[in-house]
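In structure tokens, one chain follows: the form predicted alone.
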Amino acid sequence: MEKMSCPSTVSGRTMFCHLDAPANAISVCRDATQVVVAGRNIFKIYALEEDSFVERLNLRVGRKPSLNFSCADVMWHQMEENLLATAATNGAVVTWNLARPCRNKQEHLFTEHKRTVNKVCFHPTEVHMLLSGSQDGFMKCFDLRKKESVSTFSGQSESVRDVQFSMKDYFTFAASFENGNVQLWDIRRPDRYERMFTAHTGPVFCCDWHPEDRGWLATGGRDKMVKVWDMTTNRAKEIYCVQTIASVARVKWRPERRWHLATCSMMVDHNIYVWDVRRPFIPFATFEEHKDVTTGIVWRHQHDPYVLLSGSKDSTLYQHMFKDASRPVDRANPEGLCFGLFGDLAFAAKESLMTGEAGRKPYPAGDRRYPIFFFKKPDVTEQFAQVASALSVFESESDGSSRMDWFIKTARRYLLSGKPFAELCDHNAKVAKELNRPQVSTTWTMLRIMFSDPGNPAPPANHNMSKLGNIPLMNSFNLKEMSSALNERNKENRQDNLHNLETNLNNDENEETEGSDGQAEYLFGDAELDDDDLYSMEHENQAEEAEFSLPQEAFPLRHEIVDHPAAPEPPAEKPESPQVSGSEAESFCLTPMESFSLISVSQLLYQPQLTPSFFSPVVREMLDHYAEQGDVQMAVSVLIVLGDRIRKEIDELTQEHWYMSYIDLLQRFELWNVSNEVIKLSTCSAITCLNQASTTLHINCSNCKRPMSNKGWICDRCHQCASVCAVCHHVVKGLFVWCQGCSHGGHLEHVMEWLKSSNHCPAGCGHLCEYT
């Protein structure tokens, strides 16, 4: 075929048509004056007018449509005007021939594949030579002179979801596959790949070939990355790497442009994007028109750069035209500031607001700042503004290994679940206050006495002794025990009784309270309490809970007090004191330290506790300030340890936002094992799912090397166990630890007691392994 000449810009306006149904896939013809629009339940031809799309043929015909006209794919051959072919998503792959006399204008049906046909592709100088990739894993190449294919190529792994020729290599094509992986085949050599190679971590959507460069290969994926490959070099080697917002679900090369190339995602974001792969993390320019997904790309000419066409989920075909595009430079802030893991301050700007800072003093010592400036060199063909930036680096004082020491601690050593919440603020206050960080500790000591059952408190570790010395306060102590002895110093002097209690109290201007009619009153003075000593009453006997009081007349009316004589008098016989019951005794427990103190008590210390919700306010206010403060660490352990206490208080967004900037900490860090629990513990569904997402490992088997089932660990071609280990010969259910150096393994547990003895392999290959 001679070559075709380059044709003059292609006239016209950015416009657009509505569609019977929803686009899968666009194509346009040699001349480029028809576009074919293929999808579930919509198969047409329209002719490209100066103004707008022409509808010039309907391909569905017939009373009762099939499946064959369900189309996945579709493509028009460049060398053959009247030949289109069709993925089908029953399976099929069909031809249509444009120059047949009748209404139905289907050539051939291939029905050899068993799924879904994700894509078809023509030869780019061939005729009769069309490729088929599947959702079944197979490649197929048909000759249209025939009726059945003439190759079949097996990728050995999951579904195929694209198929491209290259464009300088006759005998050469890519394969991209779900499983991360891209094949290149030789189509004179079915039986294996000439090279595979794993581009992206999950699925690979498209790829695409340089029609000018030979050997660069364009690939896009589910990890929301296009990237590009040079395929000259032995290995595979990336060379540049576009990072986008959504799954890339189309990737097309910019004619007349090297380093220009467009995508369209699969989901979630509706626009069209042209990139420069030099400059990857803002696009060069954007189409916005689509209000749905964009399902197919294609420029308009071979070679014409200014006119795009594609087709859209929202049942539209547009023609775009370069000149009407958003360029996402012109709105983009030229300022720049980061922070660096250790503290560290970055400041980028433009060299003009810079300059005037030359003759600034320098900052205090131990403050050392020194800019770094960039050029780059004007490119009359380069379209991006031209802005030369200054950067400026800010260092922190001190070291900074060590001012986040005390973030790295805190993540490995607080506990966020698995203990009661009592026990998990105690353990994350001693954790706070043993980095030096006594309002953090003291806020988690606060939220336990906030939130806690004052009758069932947490065990204190140790209250044998009072901070306020030799003041008899409440600790745990036995009421039968106390009865006995209650019985005997019944008898002894009333007076001997209160100048003990005078002397413990230390305390000459206490009044005793008169009978046990009404509440008993504590005055500590201006002693500081533990608030574990407030809370030190156990229930023996939860199951009864009957009043008790001790003897009414437990002190003597009011009278003067007077020195002890050497003998002194008994006191008139007042009448015996009623027994304390067995139920009663068992329903408190109170203990002195020193000497009993007859105290009339005749209900509980405290009130009935106050509702979580009277320190919600509070709370949220707290977490807000060490929020604000940067400390997001301390606001996601609150919030999970608080759990439903005060999840409801603050808005979902806030809390995703806390955790997305905590995780994001922690990952820098590579505090791996950490973040994944804070996943786990989240309950906000944009947080959970993160863990979620790439959890699947397809495995070879080890001595075939075709994909396993997940049947079980017997492979269904070879029948050979998949993973034995070396040391025990048995099969690996559990962890599995290999070599990468000679890929042998087994059990963990097996391979590390190898490893302590000796350094060779223990299936005997002679290599030496290390267990890192």
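These numbers were taken from a predicted model, which means no experiment stands behind them. Basically, rigid core = biggest C-alpha set you can superpose within 1.5 Å across the two forms. Numbering follows the first chain given and starts at 1. First, how it differs from the form predicted together with its partner chain.
- Superposed on the core, the two forms differ at Leu435: its CA moves 2 Å or more between these two forms.
- Once the rigid core is overlaid between these two forms, Asp324 does not reach a Cα shift of 2 Å, moving by less than that.
- Gln629: CA moves 2 Å or more between these two forms after rigid-core fitting.
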Contents of the next structure:
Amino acid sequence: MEKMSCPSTVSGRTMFCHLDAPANAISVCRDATQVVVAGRNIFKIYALEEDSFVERLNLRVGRKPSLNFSCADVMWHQMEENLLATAATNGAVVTWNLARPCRNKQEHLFTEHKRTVNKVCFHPTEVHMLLSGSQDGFMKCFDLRKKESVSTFSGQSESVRDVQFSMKDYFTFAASFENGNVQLWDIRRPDRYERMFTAHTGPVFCCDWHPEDRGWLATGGRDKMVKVWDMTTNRAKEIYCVQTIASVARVKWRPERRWHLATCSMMVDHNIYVWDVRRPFIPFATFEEHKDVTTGIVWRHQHDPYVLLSGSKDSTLYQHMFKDASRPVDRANPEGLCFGLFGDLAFAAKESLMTGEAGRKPYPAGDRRYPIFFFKKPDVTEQFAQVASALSVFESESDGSSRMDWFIKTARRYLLSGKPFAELCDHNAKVAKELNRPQVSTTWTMLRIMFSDPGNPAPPANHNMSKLGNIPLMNSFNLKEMSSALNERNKENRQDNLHNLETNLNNDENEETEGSDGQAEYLFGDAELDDDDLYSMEHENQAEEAEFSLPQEAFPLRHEIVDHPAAPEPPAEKPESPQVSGSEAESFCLTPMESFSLISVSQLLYQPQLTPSFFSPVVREMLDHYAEQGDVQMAVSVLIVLGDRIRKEIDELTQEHWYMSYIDLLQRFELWNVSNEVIKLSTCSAITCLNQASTTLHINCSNCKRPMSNKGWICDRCHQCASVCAVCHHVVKGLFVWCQGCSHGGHLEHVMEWLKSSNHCPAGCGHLCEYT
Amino acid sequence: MKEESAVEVPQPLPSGPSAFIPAQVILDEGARQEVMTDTLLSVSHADHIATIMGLHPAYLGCFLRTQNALLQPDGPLPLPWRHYIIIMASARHQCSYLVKLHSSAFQLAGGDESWLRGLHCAPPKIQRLQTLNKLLAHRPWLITQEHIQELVCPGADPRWSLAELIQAVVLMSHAHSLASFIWGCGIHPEPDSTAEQHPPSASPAERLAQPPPPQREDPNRQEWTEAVNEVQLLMEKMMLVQQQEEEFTPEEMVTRFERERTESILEPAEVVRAALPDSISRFVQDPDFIYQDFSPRGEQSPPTMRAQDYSWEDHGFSLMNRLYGEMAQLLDEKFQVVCALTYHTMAMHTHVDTSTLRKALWNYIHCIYGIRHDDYDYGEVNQLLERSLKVFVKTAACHPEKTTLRMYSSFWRQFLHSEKVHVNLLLMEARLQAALLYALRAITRYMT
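Alright, leaving the form predicted alone aside, put up the form predicted together with its partner chain.
Next comes the full complex, and the chain you just saw is listed first.
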């Protein structure tokens, strides 16, 4: 009986017309030439012309339009082109016959529902059968030849939101409810439903049968999901699920496209989405024309997948052409980045971007990466752009402590005292260099240059620099370049002013920034921008370093979060890297440090007027920066090495704070000796007194077992010498060592000597003494 | 509600949690509810509100859940701010109970004590909420998107974020409606707070003059029968309403709605109250702004809000779910519970379907706030709600501070106290929903 002709060719264009009032629902007639728009204050029929909508008929007639005209839903009969039905907000179901000769086309009025009717639905093939679902929880089936309903179905719950006749099963209809349930009914059996299942949490606003696949039902709910159910099995099975961003108000399968459906949302989001249910993460197409929520969507023709009509609360009626839809997938970045719980990093990117990777050398430092390729079999029915992406997983070394290796090694190897200042600096710079921390290393070198006595030059700086730059580091390379450039200028203009320097540097700065940008891009293509990008600190050196020391440098924040009370530095502040710092003020205050250090690299002897105190503010800021970043080790080490040169510049409390943090860290890593050394070398009274605390050793007399109060070697009570050397039998007044097994012992030297010859206890107790 | 019992109802004791409901009744009726005792035990400090609400344990559970969620540390606003917003909101209804309670909670949460000296001492950001607070409390239908924009738009300084604003809105409307409940049930101040609130039962003289409501053993036989007849009559009307298939013209419907809304049934003899005590007035700006019947036909008044165009279930929930998801779920649950709450009893009758009566109450309160349900015949309100009940409901909803014991006891003389509390619960929630709907609608409009 269906003799649907496919529309010859797709004609028409995206167009719209203004309605007088917000629309609640729309419906098209069978031959797709007219559309009816219904709302609280509107009920009109428009003809769909080639390039415009033309108003055909206003069905809202009468002096004082009654609430019966206030439509929640409308449906045009798909068999009988003169027949329409509306659901009124006051609970009336009205049918309209366009063939009536008078102006008022109203035919029947059913007022059987007590509450708002949410939905009306004509039977797809039966002319006289109309179904309604209402807020009062009832569904009613009307025979249009009679004046009243022929059967009433009770959902046994509040509020029916949608009713839909099945396209394929003559007797079946589905109803969705406010409590999240969906029921299937047989039209012949009004006593109870055939099947019920819970589809959503919260109201199910809409449902739609698949036009071709028998038993596929799509439902949309307030829980922002669209689900596709397979009803052919015993239990309704959820086969697809699409997560949208707002409550789903309407859902409509796309004709001729088995996997596609269109949705619009109840609130907040105004767009219409067409989804491929197999690709639930990104809409296949989006129509973004409406300015307020879309309330009604309908495909213009049952067999034409390219034209969609929609009505909206913004009082417009649109015809959307599929060719004008926006395709979010084209704009999407198929890249993803995620940190794992244990610091692993996964990165997925387009395959094309990842191919440049092939020639790269693998990571040192035990860093492994797994390129994983997922291939989705291209499906010809799927019209999605095919994107192949590669996933790389960067795994950090497994045991957590090794991440702090650099800290421990640095702490052990740094020299803080005992040598001339310049040597200390050089030594520490070398240590940092070996641990792949070029920025720290450079800082040490600069410190040496800044504070060394100009009259007593240390080994030439340039030599030092190039020594450091065994591997051609961009950093040192640039430093040399810049210094020579400045050199020339300096020769020309001895009395250099700050401004001039600054402009010079700014030039360099620009180049530098460009350079690092390019680098960043390159790195991004290589999937390695990771930590740099996330933390955006130490930009300059970090980018350089990333190649060598991803695991070490990726987690400097870790210990700050755990141990260091200072707030994490906001990413915008990068006072230590003037080349990339965006803020004028920062570059201004920091430029001198870089520039003058550069001058002094080569021109040390020509600038004797610069006293070390000149650099103090810069150094102070540098220390602050390190401390803020969590590298309190650097701050404290520099503080100690510089000693009086800088101490007065930093207030006591900050110093104390740094010391405490560093000592706390050292002790946590059981670096007792270093910690003690730091305490000893510190000049803060609060710190040095740490060594004065709990220095008392309480001992008991070995004879009477009572505490010895006065002297360590003679008991006041029993007047016996408590600690006698087992070797020489004299009283031990200095270092006393004893075996914990047999508690015999004596002078340290005596016992040591004894143990060279024998393993047994010198007291003759026969114990095999063990000393560590 | 419960089985008929010959409890000798004592005179209202001033020491109980409520000035209207005798303490003995609460104990007796509460004792039968084991659930309630459980709930009460789980709350470390069963305050008077919880005690009274405990008469409806199913509701008390979700009320406390919501309130805890509102005042737990999670959320965009700092805890002291939240208490302060409640103080500010409850002061509009002169509810010193809440002001006291939250003043101490405010200090406990580490709030700056100087704020308590008055609104002018609070940060300007909070002060900017004043207009919204005022409108929400008394005439929510006047809230427009401009009000929201003023607070949220980027130019505003200091600016509210939408998430903060929505929490503030929930807090304020929660406090307003809770104030209605407190006045409507005549809840006494907590004993530990210095009693400054004038209990709504005006004077002892009045109390004596007033026969305590459900006097079943009343010697005055005639009055007793009269009251019994009233209940009978009401039940018959309910049956009638349920069965009627009356055809009515739409015009008639509109007229009925308007009649209900504008009916001037305010307490004729306005209780003259002393000027606001300072403890309250310092949190109130523009104290003369109060509820007012708006003329629906007037030009300046906004059109009636249609429940079908902006309902809690569809629109309100969806929006709130986006901005303050957890609260949306809790409120949704609370509304569902309160709408479904019934014991199938009415006064001395059992197995009664009270849905029409509850619906009438709910819609009447929405009607007072200008929300119209297209699918409801407002004639039912007139038939089911007697005048004295309407007086009580309208007073408690719109001018809660004017509720008196006389009003409380003069409606439904035959009903149990717990049923009257039920009325108060419906009143509180319907009012909350109405205010929220207006505020959320304005936010929606701002966002689109």
